[in-house]
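A single chain, nothing else alongside it, follows as structure tokens in the form predicted on its own.
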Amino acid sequence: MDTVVLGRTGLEVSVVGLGCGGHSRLGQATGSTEAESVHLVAQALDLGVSYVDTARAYGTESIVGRALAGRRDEVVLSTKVAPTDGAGPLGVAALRAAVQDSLERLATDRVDVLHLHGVTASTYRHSREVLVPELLALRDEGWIRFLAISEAFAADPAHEMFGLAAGDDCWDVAMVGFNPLNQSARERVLPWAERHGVGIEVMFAVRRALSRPDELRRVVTELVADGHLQPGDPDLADPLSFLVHDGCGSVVEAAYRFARHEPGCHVVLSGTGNPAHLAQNVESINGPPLPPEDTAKLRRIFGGLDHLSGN
């Protein structure tokens, strides 16, 4: 397992990160009973994952602390709490006692890395203002070692929230979405966090429309209809088909290639359910740099999309 230093926390750790969330959320979303969860974590770790991120909006922490019993050494552990629940902007005593609970969950006594969880251009101002002196106290007291923040990237692709994060110098880590059908963080979000030593999670490097050739056909013949893509560019019937060959050999691991070894990325993010997809997963993050002619392609057709996700 290749590994990373991440940013300016200094902690060194694995290119792959096992992301606990997600369509399958340890594939407790699929159908896993909660011991299968706890053996993907497992396997995870086995095969050298050594960064493991959950959210407590995903149900997955006392899965994750189950997992980690007798291993919490292995793994640099990360979580997140959203900056707003149903009654409103979350007060500085609602977020210490998330962090408790997250803790109990998680049965650990600390948090490597605490994300804001899908910070928005609405929030941010709150988020900055209010949270971050509760997390520095959190901080100063040992229960969380980074500060972190997570864009909403589903509904912000365009990376509004982050034009204002780069203000700022409290963030260590930024988790933030990337994949070959939006690059836009290369000029908007990347740069910041290099000259301020930000460690980068990559989120959403493979999503339905990277891993669904039916999706992806749907998205990129409604992109060439809108005019956002030239006719003819990508071959409508298999648009990504110029990735998969001897040296590659599928769609997603080309994305995850594809994010893996953008400059100033650190740790890209898998989640499923599914033990045989999870190791297919870490080879292909682990695996080298696409050639750089097929890089130089996808930066030339899709490098001017900055509206969608990937889904």
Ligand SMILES: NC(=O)c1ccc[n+]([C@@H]2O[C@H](COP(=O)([O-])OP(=O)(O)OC[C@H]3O[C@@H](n4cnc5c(N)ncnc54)[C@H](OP(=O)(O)O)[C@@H]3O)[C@@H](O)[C@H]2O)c1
Contents of the next structure:
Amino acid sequence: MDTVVLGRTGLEVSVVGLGCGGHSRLGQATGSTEAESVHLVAQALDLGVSYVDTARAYGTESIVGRALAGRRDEVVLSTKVAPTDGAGPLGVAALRAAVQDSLERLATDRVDVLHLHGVTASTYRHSREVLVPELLALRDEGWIRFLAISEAFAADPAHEMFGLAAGDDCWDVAMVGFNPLNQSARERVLPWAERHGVGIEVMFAVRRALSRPDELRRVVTELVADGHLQPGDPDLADPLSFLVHDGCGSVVEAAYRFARHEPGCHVVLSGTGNPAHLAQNVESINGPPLPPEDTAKLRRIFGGLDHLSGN
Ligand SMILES: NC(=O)c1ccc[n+]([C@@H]2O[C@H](COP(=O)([O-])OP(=O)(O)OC[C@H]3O[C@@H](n4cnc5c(N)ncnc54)[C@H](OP(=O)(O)O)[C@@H]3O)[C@@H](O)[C@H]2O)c1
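Any chance you could show the form predicted together with the ligand after that form predicted on its own?
Following is the full complex, with the preceding chain placed first.
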């Protein structure tokens, strides 16, 4: 397993992060039992994964807590709290209570990376002015080690929120959407992160559009119909088939390798409920960069898009 230093946190972590949310939620969204999901987390650790990302909203914190019993020291543990709840902007007492609940479910006394979850341009100011000071207090009290922020990529594919975050220096880690269909983080987020030493976790590396051939065809057909891509470039019948050759076995593999080797990206999150997919994805993310001509072609065809997430 390759490792990387997660920006200014100085933490050395695996380049593969286990994503415990997304459409699979460790299999909890796709019919797995809790025991199977606990086993999947253990499998990830056995494969050398040392970064695990969950969230209050995913309903998987207690599964992670069970899987980490006796193995807590093997991982850098990340979780998230949303800046709003059903009643509106989250207050500081509710934030503190939410972090305490997460610690209990995770069966630990400290979270390494605490994100404000799915922050948008409209919730950024409250996050920065009200919640960050409380997170810094929680950090000083030893409940959390580093502050992080994740964007709502499906709703904010052009990274408007990070345009606001770029003015601040309080974030140690940021979770950003990046994949062949939307590479706009390269100009909009990664230079800021680099300047501030912010550790970058990639989400949406594959998601639905890159893991389901029918969905990819639908998305690309729509891009052509809407004038975002030239007809015939790519081939509508099998749009990313040019990536599958000589040692690259699938579009999924190509997408994970594309994210892994983007300069400035540290950890690539992979979400799955399927043990075979987990093993494949660990291998893919540890794989070499795509051939330069394939990366260049992805940049040429899709590099100007910033309005879709591949969700
Ligand atoms: N705003 C936020 O903060 C936010 C939003 C979204 C995600 N996240 C985090 O980012 C993590 C990664 O996101 P994600 O889980 O959506 O993204 P992902 O890893 O890009 O894609 C996961 C999807 O691809 C499928 N898949 C995975 N490996 C496959 C393979 N080898 N072959 C075929 N299909 C495969 C999965 O289904 P199977 O279960 O069938 O493998 C699942 O539907 C999440 O788990 C979560 O931790 C954060």
